[in-house]
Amino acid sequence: MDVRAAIAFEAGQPLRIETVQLDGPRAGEVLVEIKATGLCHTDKYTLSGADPEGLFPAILGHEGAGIVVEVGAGVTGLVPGDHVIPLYTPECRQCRSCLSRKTNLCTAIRPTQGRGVMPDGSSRFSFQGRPVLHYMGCSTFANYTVLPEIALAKVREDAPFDKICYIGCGVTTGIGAVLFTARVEPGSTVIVFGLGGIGLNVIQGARMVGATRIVGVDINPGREAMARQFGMTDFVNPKDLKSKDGGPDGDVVGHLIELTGGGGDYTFECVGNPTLMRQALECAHRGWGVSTIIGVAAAGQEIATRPFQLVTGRRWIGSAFGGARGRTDVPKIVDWYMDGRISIDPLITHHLKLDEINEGFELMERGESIRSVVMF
């Protein structure tokens, strides 16, 4: 079938809107009509060429929502008409990782997913007779896509596509890191580095679990108002801090430790900057502070700290997709949104058409959007 898609033909070039061909679902696969898709920094990262796993040509996009159109042989959990959210982190419930209950990182289709193909080793997309690769197993920058059944979460039908698509990545990554990875307790002090889409969701996750003090750290003062709306109690702009001699570049770590009376019980790095990762660890409370890395650093970058920071009781951990098990937890998060326990609407700052998708990435680059959503 013919579908409209934004194709990344090569790194560093704008996406091109083209009509591509999509084969129907094979065994264990599902054809989905995508109704809305968010533009995530991970898509931008791959498109830039900095992603060592980036492959081209490909149809990017991994933060979507849509409706099941057709199912392949052997699919038992979904039927045409079901509303679904694609999962770049699937949940097969049968692999060693899923059965361990220690991680959400299902390994059932990871090798082929990383090569941009379906589990049988082939692509369902083609353009002018040549294969076009899938992206993160999702490819939501097309109005139709094919995914394995284990990479789809069935959700309630009254939830708006343009809001719940964000649960396919940003919302779950942020809130999940608080609830499922770090397991923040009521009464905690939380410090969040980076108040973009992920950081704001960390903040509302911390508020949701009853954190008493939530400190946001960002060099963009324009982020403060919305962060306070989501639950932030204190705002720190590192650019406003002065060094001991009165100059710029003050001691962010020292300031945060003093501000919180010893440091954060839980800290989160949501940018992907190794310097901030170190600062987030070092401002965690001595003896018990837990620092969670969410942001994805560029290829080849490394993190470093003095061993003293760890042997004095701090812990450094990482979180992928918020530690959420997609088919199990994503429907719950949709329910939380529909029940008013979490907020998404203010985070969707721009609605775009597919033809405007490159403008969405420009808004992201300029820091003028929280999340832009393409509506099909």
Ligand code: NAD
Contents of the next structure:
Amino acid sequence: MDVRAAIAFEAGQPLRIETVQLDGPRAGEVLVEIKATGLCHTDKYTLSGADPEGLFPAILGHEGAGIVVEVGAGVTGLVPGDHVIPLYTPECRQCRSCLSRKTNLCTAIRPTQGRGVMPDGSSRFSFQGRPVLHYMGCSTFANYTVLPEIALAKVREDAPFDKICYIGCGVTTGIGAVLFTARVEPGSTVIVFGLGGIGLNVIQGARMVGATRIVGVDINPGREAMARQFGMTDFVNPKDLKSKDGGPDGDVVGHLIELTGGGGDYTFECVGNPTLMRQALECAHRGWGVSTIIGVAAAGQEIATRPFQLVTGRRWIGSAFGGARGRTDVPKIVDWYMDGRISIDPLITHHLKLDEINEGFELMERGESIRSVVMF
Ligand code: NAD
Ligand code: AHE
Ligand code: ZN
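Switch from the form predicted on its own to the form predicted together with the named molecule and print that structure.
Everything in the complex follows now, all chains and molecules, and the chain you saw is the first one.
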């Protein structure tokens, strides 16, 4: 069938909107009509060429919501008409990782996902007779896509697609990192580096669990108002911190430790910058502070700290998709949104048409959007 899609033909180039061909679902697969998709910083990262798994040409996008159109042989859990959210972290409930109950990182289809193909090793998309690759197993920058059944969460039908698509990555990643990965306790002091599409959800997660002090750190002063609306109690702009000799490079870690009376019980890095990852670890409280890396840094970049930082009781951990088990947790998070327990609408700052998708990445680059959502 003909499908409208934004194709990433090569790294660093704008996406091109084209009509591509999509084959129907094979065994275990599902054809989904994508109704809306968010633009996440990870799409931009892959498009930049810094992602070692970034293959081209591909159809990017991993933060979508839509409706099941057709199911392949052997699909038992979904039927046409079901409303679904694609999962870049699937949940097969059978692999060693799923059965361990220790991780959400299902391994059932991860190798083929990383090669841009379906579990049988082939792509369903083609353009002018040549294959176009899938991305993160989702490819939501297309009005129709094919996914394995284990990579779809069935959600309630009264939830608006243009809001719940964000649960496909940003909302779940941020809130989940607080609830499922770090397991922040009531009364905690939390420090969040990066107040974008992920960090603001960390902030609302921290408020949900009853953190009493929530410090946000960002170089964009435009983030402060929204972050306060979501529960931030203190804002720190590193650019405003002066060093002791009056120079521009102030001691961010020292400032945060002093501000919080010893450091954060829990800190989160939501930018993808190894320097900030180090700062986030080192401003975690001596003896018990836990620092969670959410941001994705490019191939070749490494994190560093004095081992002393860990010897003195800080713990450094990471979180993918907020530690959420997609088919189990995503429908619950949609319920939280519909019940008013979490807020999404103010974070969706721009609605775009597919033809305007490159403008969405420009808005992200300029720090003017929090989430742009393309509606098909
Ligand atoms: P975003 O562009 O919306 O937000 C990034 C924020 O970081 C912006 O507010 C920006 O002003 C701020 N920032 C940039 N440089 C800074 C600095 N030096 N100091 C302080 N703040 C700074 O991006 P996003 O969509 O929120 O994604 C954030 C990161 O999380 C990205 O690296 C993305 O790839 C990653 N991510 C990870 C997961 C996961 O599962 N681990 C999921 C989604 C996104
Ligand atoms: N190919 C990238 C992987 C980047 C990465 O860590 N991705 C996160 C999701 S980011 C969503 O916006 C993730 O889920 N990681 C676990 C996994 O299995 O990829 C790289 O840098 O190599
Ligand atoms: Zn994402």
